[in-house]
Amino acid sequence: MKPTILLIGVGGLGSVILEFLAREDCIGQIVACDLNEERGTALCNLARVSAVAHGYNPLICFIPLDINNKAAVIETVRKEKPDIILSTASMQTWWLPDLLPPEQAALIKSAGFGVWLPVHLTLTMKLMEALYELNYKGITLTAPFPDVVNCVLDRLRLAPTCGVGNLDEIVPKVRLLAAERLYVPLEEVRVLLVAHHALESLVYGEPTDEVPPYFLRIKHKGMDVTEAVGGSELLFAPYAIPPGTAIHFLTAGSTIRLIRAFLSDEEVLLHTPAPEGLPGGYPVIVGNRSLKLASIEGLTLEEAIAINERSHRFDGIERIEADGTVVFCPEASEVLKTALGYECTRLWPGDSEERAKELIARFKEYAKSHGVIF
């Protein structure tokens, strides 16, 4: 019997993932969930008819679901019995600061992505609380800022299987450029990369004087060719991609490949953020509905974790404490205090929803004062 996928959230990223899932023969049923029933139903109808036009015939259904309703989440999972749960749900989409005038957008983004943690943590934490209460044993994948969110949840013993995107969106660029430089087929090139969410904007954006730490190995037929091909140069080589939501196609492609690997009988080397609740991203071996960290010659797991913990500050986060409390870098907190009147130097997970609501309200007022209404 083919597996069932429960997709929670069919917004910008979720709707693209839905279209990709609708064209996967290895999936039996796609159960899409969202708070907005009208939009969700329409998107499911579109995904199904588009897939049929493409030569597929997927089984897709829509169920209205509010993650804030723990009982409803538990009942949905109990009834549908999904093999994989994938959540893209967040309280505010990541690209809204881009709608501001350039000067204000640059100011807000200078704080780093980490200051938005409450809006990404809240719903994922509620989902995981429900799944742990249900004792769900399937695979759980999450999209909202997993490099930090899932690490916080691990401190609370609520970690998902792993995140999606981020690090694994960097690896394809490196593989492509390395294969081109070596004049060899892409499938002969293997990349091992340890890196944090904070690195991606530099890999596909403008270079800076200081970059987050990372570990990179490029291999061709088992031989280390990192130095020969100029690995660090390839990592930061200019590679223009469209700004904003267009990157959802890259994230969705990475996510589908991860899902395929989980459902395959063969193991494959991939990269994921926050496997087992670890900070940042790592190479992993995925297959047979399981995931394990890949060993990296010359780098211990402790060293890999340290690389990503040092990278937190590039997203505006100083550290994550043992109880899951997140301490923000003073300069990051100061940006939002000055611009929005929002003051948060530390975030205890239990305060996440309240702080998220305050941050969203203050940001909306700030945007409105600069002529942006959403």
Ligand SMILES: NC(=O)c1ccc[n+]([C@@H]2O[C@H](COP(=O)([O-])OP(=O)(O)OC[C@H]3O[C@@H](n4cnc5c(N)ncnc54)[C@H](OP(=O)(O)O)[C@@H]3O)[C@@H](O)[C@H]2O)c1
Contents of the next structure:
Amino acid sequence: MKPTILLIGVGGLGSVILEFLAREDCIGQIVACDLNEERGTALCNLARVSAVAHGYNPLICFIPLDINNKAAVIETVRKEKPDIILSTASMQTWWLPDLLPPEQAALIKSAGFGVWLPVHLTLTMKLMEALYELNYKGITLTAPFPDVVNCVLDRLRLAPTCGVGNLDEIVPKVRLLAAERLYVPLEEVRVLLVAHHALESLVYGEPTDEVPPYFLRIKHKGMDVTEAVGGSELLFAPYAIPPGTAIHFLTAGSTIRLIRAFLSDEEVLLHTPAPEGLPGGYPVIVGNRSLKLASIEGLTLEEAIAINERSHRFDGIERIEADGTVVFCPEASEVLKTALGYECTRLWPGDSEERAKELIARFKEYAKSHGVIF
Ligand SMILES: NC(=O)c1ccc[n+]([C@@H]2O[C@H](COP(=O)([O-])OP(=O)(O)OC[C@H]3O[C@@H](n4cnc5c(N)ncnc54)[C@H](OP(=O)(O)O)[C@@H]3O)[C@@H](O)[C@H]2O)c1
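Requested next: the structure of the form predicted in complex with this ligand (the form predicted alone having been shown above).
Below is the whole assembly, all chains and molecules, this chain first.
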């Protein structure tokens, strides 16, 4: 029997993933879940007719589900028996600061992405608590800020299998540019990258003086061509993509390839954020429903982890402590304190929901005071 995938969250990212999944022959059934039944059902209907128009015939159904309702999560997973659970559910999307007037948007964004951690952590944590209670043994993939969220969850013994997107959105750019520069087919070029979420905005955005640490190797037919092809230069070469949610196509493409690999009998080299709850992102070998870290010539696992731990601060996070408490960089916390009146220098996971609600409310108020209502 073909596998079932449970997709929780069909918002901006989840709805694009749904459309892509609907065109995947390796999937038996897609069970989509979200809070709003009317919207979710309409999105599933759209995915179904679009896929049929495209020449596919997927099995898709929608089930209303609130991750805050642990019993309902457990019941849904028990009933549907998914092979893979993929969650994109979060308490707030990531692009709202872009709606602010330019000066305020620049101020809020100067704090980095990490200060928004509670809005990304809360639901993933609740989902994983339910899945661990159920002793769920399938594959769990998560989209909300996995480079940090899943690392916090690992400290709580709640780590998902891995995250999706992030550093794997950098790899295709480097592969494409390297293949073009070498005049060789894309298939002959392999990239190995250790990098954090914090690097991505620099790869597709404005260059800055200080960049997060990373490790990059580019190979052509097994030969290391990193230097010859100008690896670091390719990483930061201008490569304009549309701003905002258009990048969901990139995340969704990467996610589908990962899902395909998990369901295949053959192992492939891919990249994922937070494999087994590690901080940041790594090359991984995926296949036969499992994942392992790829060995990297010239770099130990300890060195790779250190690169990602040093990168946290480029997202405004100083460190993650042994009990999962996250300590924010003082300058990052200060931005939100000054602008929103939101004070958070340390986040203990148990306080995440309360802090997320406060942050969302204060940000809404701030946006309203600058003429933006959402
Ligand atoms: N890893 C990556 O590369 C990558 C790329 C893009 C985005 N992301 C992350 O992915 C997450 C989703 O982003 P997005 O733009 O898709 O956000 P979004 O449009 O707000 O979608 C989130 C969805 O989760 C739903 N939801 C909220 N609370 C829920 C609950 N209690 N139970 C079940 N569903 C719930 C929302 O429903 P309502 O709208 O009804 O509240 C919404 O449909 C964010 O954390 C974002 O940072 C990651």
